[in-house]
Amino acid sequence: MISIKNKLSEKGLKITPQRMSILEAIYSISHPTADDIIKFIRQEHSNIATGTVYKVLDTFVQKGLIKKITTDKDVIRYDSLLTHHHHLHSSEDVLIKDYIDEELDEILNEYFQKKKINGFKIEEITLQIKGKFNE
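With the form predicted together with the DNA in mind, show the structure of this chain by itself.
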């Protein structure tokens, strides 16, 4: 898609088939691991080197095209949703869902406007909301 190409060139990145596939994969899979992305790309398209995927993901994070998200597993996941949001983490399995709540963000902003944390300058607050998804 033209928009994928645009996203790359906006960030001053060379357009390569690998980068386009990886970005498409991230947009198609919810909070994927590097391995999820590799499997997704290899289904249809050509082979891709795992090192390339890790390197490209790193570049994308650096350029702000995607974000890293943390879980209590030793694997890094990636997020294509760039606007500020939080995550619902299943306490039973590996499911993660986006949680967008501007009202909450407003409350937090107000709270930390008043209550300064001494010796620390806040850049971003992310909630990890752990719980159970019903059915």
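In place of the form predicted together with the DNA, the structure of the form predicted on its own is requested.
FYI, this one's just the chain on its own, none of its partners or other molecules.
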């Protein structure tokens, strides 16, 4: 796996302790909110400003290091998996898991190619599937 320093430098970003800590948090927590990231970071860096975290997250999204996802409850979460995938949302708690299925992607693409939505060009199809995880 490429190191956090390499990921930052590949995107032309200055390597700072704050950026490294924030990216580490995103890789360590599954689909974290900004608050989740702040709690994680403050365990070792108690003085990091909330505003700094939000600015860095926006920069990471703009540079394509992470993706921003919005849940059905309008909660913004961050995703480190950049390859195409869908999300499984727990209806019982805040758990979100990645779901990769190439067959489903083909079915969806074929369906929308046939249906053609007038005046709309589809750029990406990503499902949010809600349900219960079996223990």
